[in-house]
Each structure stands twice: as C-alpha cells, then as structure tokens.
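Here we start with a single chain on its own, the form predicted on its own, put down as structure tokens.
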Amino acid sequence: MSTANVLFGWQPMADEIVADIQNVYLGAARNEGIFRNLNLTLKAGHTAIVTGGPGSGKTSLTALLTGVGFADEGLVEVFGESLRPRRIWAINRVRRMIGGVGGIFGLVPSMTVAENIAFPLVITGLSKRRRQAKLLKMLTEFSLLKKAGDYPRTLTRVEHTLVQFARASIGDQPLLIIDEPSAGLDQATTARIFEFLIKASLSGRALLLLCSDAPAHDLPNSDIYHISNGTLE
C-alpha cells in the first residue's frame, strides 16, 4: 500500500469498490438525456476504458465522479461518499483523492512546471523536504528537469502531457482519470505513458481511461465499455 494513499485518507484493499454509479439519469437541453440508466463499478487495481465520440458523455462522466456535475436521478458514490449538491465537504474529500490528465485536469497557467507537479502534495501538508525529494524523482523520471521553472504556455504538447502525468504520479491518489492518454503523442512517448499506467494499476490504483477508440496497449484487470445512447455497453 502506498504511503501517499494514507495521506489522502483512504486505504484501498484489493478489489474494494472505488467508484460506483448506479441507475444514473442525467438530462441536457431540449429534454435530451446525456445518460439513461448509466451503471459503472470501478474497483481498486482495476481499469475501466470508456470509449465514445465527441458529445457522447465522457466529459459528463468525469464531472459526475468529481462533483463538478450531479445526476438528476440515481446514485454516484466515490470512496464511499455520495456525491450530491451541497455536500461540499464530501466533494472536497473525494477530489483530493483523484489524480487526472486532460479534460478538467489541465495545468494551472500561473504555476511553474515544478509547482504544478508538486501541488497534490501541497494539499496533503507533506513537509517541504519530502515534497522536494518526490518532485526531483518525478522531474527525473519524466525527463522534465530542464523545464522545472518554465510555465505551461512555453511547453510543447508532449511536454504538457508529461507534466500532467508527473503530477498524477507524484500524489499516488487511489483514482486516476485519464482523458485521451495518447492524444498527440508519438509512439515512444505513448509506450512510456502506458508503462506508467500499468505500474499504477499493479500498485492498486483504480484507473478510468476516456478514449475515442480502444487503446492499442493492454492494461491489467481492464474492461472496455462504449457509451452509446446514454448507457455503457
């Protein structure tokens, strides 16, 4: 078990339910439904790969799991907390335990690369000495040492993605949500990213991958779903 998971206040056991979506309906404009009877259960050490085109609901799924949006009907529980409006304390607790790449998990423009990567540790209250040691490790592993003092606006697309993955790695949060993990990446970088995802999964973290198409790389304990007509198939 990771010590960082203890810092985030949740200690996952093998196959323990991390996120549970049951019978969710989410409406949209013009009385159209984004989700109709949506169901998804994600356990520790498992990966859910959700495919779908633009407008299929992948962004809305992330919103449900992070408390950015709420179901009109049904149940959404993450780390045992029911995510509903006005349960701000529960939403904040859940968000601390989710790392992400892409979508709503963009970098903070006013922070340097180093500050962006270290941010998950800042909110845990980890000592500066331990933060610096973990930051140096991440900067080295993701080949970002020379970019530590740079700002996101100066980064290439590949560098931008690597910074997000370094940030997702440093906190070791028990749930990772990855939006289009290989978008804009060359084959070598994509292979490197999937090595990280495999390692994260084997460590007991739960992964949710949102993709236009199923990835070419295999992940352990993974299931592939497709969003169609507001449900997962």
The other form holds:
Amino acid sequence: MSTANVLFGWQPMADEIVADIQNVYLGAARNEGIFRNLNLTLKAGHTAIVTGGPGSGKTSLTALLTGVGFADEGLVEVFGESLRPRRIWAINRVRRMIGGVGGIFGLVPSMTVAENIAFPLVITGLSKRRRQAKLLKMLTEFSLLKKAGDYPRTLTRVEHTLVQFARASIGDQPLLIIDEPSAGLDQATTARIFEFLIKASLSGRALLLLCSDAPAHDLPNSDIYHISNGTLE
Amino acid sequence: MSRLSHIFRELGRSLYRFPGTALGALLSLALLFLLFDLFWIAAATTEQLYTRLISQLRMEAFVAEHVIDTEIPPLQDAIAHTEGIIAIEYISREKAREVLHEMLGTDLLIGYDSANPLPRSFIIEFESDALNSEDMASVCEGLSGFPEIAEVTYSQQWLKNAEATRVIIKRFGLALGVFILLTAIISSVNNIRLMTRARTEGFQQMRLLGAGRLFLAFPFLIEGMLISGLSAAAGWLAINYGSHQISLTQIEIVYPVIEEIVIFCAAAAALGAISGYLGIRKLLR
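Got the form predicted on its own; any chance of the form predicted in complex with the partner chain too?
Next comes the full complex, and the chain you just saw is listed first.
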C-alpha cells in the first residue's frame, strides 16, 4: 500500500483527473479580470507547465487550487472536491494532498528543518516510526541531514527550496504545485530538482509547474500552457 | 513528533519566546482573581453574619387587657398554626416582671405585686424561610386582626435595612463578577494575540498544508487554560497564606470549601480556554 493511500485514503489511478478548472472567472467583479473563462484539467502522472509574466495570475491559480482564493464563477475541483468558501473540511483534506514549493508556500519559521519537513505527516497522524523513516529518507535524498535541527532563518535560498521539496514529497502528496522551480538555484541543483520531478511524475503524481519561461528540462507527459489575458493558451 | 507532542511543543514555544507576556498575564490575572476571592470571602462572611443576626429576630404580640387567662391557651394555639411560625412562647405578667428584673438588675415593681402593670405577650419565632420583611409583615398583619391581640411589634425598619444592604452586596458582587470576567477575557485574549502576532506567517503556512483550525488553536487554548487556572490557584494560595497570618476574634471569617475553590479554578481555566480561542480566532479565518 502506498504512503499516499495510507495518508489520504485516496490514490490516483493513472490518467485520473486530479484537478479540474472549468470556465473560471476571477476578479471580474473588481474589474481586474485575472481569469476569464480559464480551463485546465490535470491528470495523475501528467504535468502542466504554466508560463506567464509577473501579474499574469500564476499565484492566483495556486490560490484557487489550494482553497486560499475562490472563483467568482466556474468550477474548481481538486481530488473530486469542489472548492468553495466555508467547505473547510474539504479544503483541509485537499491541502493535505498537495505538496507546494515556492510562491505562496513557505516554511514555518518557528520550526526546525526536520519539523517543517515532517509537518504534513504530523497533521495526517502517521505513526512515529513511519514518520521518522520517511523523514530520514527525505533528509538524505535532499542532502539536509546536517541541517535537520536548524531553523529556516539560517538556511540559504537553495536549502530553503530543498526543504520545501522534501516537505512536498514526504507524504507522496498526489499533486505537486511548484512556483518557479529553478528560481535562485544553481544549474546543478536545478538539474537535481528536475531529476526528482521526473521521478515524481513517473510515480503517478500530478505536477503543476508555474514559471516565467518554459523550463530547460523536459518532463514526461507534460503540456505547456501560456497564461495571458486571463486565459490559458 | 505526534499531533499531541506538536501541540505541547507549540505551547512551549509560545511560553519560551514570550515569557514576559505570559508572566505579565499570569500576575495581572492573579491580582484580579485575588480581588474576586477577597470579595467572595467578604460576601460569605457578611452573609453568615446576616443569617446569624436575622435568626435572632423575634416578633412580640401583646395580649389585650380584656383577655382573661383561660383564653390564652386557645389563642396561643391559633397563633402557632399561622404559616411561617416555628415556635411561640407565652410571657405572663410575672414572667415579664422577671425579664425586666434581669434586664435592669433591680425589680422596679416591689410593692406593686397585686397590680403588675406589665402586659402579657407572645414571643414568636419564625422559620428561617419566613425571616424576611414581606413574610413577617404578612404575619404581623394577620396577628393584628385577632381581637385578643392589642399590638404586634418587631424590628421592621432594621430588617428592611439589613435586607437592602444584603441586596446591595449581592448586586455589587454580580457587577464585580461580570467586571472580572470581562477583564480576565480581555487580558487573556490580548496576551494570546501578542503571542500569535509574531507567528502569523507560520500559521498561514500550517493552514496551507491542511492543518485544521482546532489543531492550530489547541496550544493556545491550553495556554489560556494554564495561565488562567494557575492565576486563580495563585489567588487562593495568597488567601490561604494570609488567612494563617490573621486571626480575628470578633468575626469568624468564612472561607470557601476546597471543592468550591477547585470548581472556581476549573471555571477560570475554562474561561482561559475561551480567551485562548478568541485570541487566535482572527488567525484561523
């Protein structure tokens, strides 16, 4: 039984729809027009790469998928849950199945690296033995063993990103949202991160990459979209 | 780190990072509860004093001159059956003379044995429930209706004053209770808000990762409970220390029993938990 199944009681089958955004309008009421008839379907094992300039709505897209913001019109469904205001339990359940890096995702300043990485497992109530085993695996995989007891304020930008990747993967979260995956990273780390993303995609996880420009590395089963004038092209 | 250990670790973080705020809240709440405890003791002592004084209150019904002695027993019986009366004692002219003698230390009626002018009366004792101005006035009115009774007297004005004082003390206690409740809540809420303000970013991240509201609020509920409960206990400890240093011979001070103190501290802790939730509520939206 996979960790995702144990933690979330939900294991995406190949090609199963993970996130579905249909005819979404956002900001129209405020004459901002962030999204106009936005449509995006993301399936398990697939990757959606969304490119766009600053202010194009990439962060708003993350907000929609995590229940931080809500569409003025249209449908946003993640893991079969319709994300609407006041559906706190559904939103929390969805958030636990999302691994996030960059953008609105950050680290908890008062927690150590190890505590930050293990936090998704703490809130799902996984046993201490399994949690520690997974934590050790993540710390090793992302070369963070020596930093386990450090606080985020003492980390470099690269370490910061690596901790977020480790946290986004510790529970095999079925959906990974990565805002600017290579921002501030050197070439070697970027290559390592993409190697990790390829593995994640091949293991059946759905990936949503938000970046200014199309990434230099290829990802399996990926589609590239450009966000412009509130729609995806 | 289990969910429970995470909650306690978060609680420890709050207290470790803001010891001054926690100590300040603890001391100010302890002072507030001490004030309440003192009032509680004062009110209980006053109540006991009032009950003791009121229990000594008697009504005296004077027998009319025309009533002959053989009519006294049926009259006494009739009065004894009046609602609220627990005991009745007949005071004959001779008994009245003895009482007067006892009071003054000398018999003023020497030489007037055949013409004792003192009136005959009944001393009436009331049930504790009937020892109030309303019931006593009603009995007084009833007794005055007897043709055999010439006059009925009791300390009517004193009783009214005592009751009015009691009402004032009760109202003051209620107002003080509400005032202390509000102050304790506001103080705890501000304390928790101060502690959480610096951790807003962390809370948002934890929410984004799917942490539930109760999970995030729990450390602060416990913190509010601890601070408030400990403050209440500290107030009682101070009272306990003070009670061993002071001894009053004139008044017996009434202290609450241990069960009442435990309930009070538990209620204070519950109040603290509510304050903790109110303090963090905005962050959980």
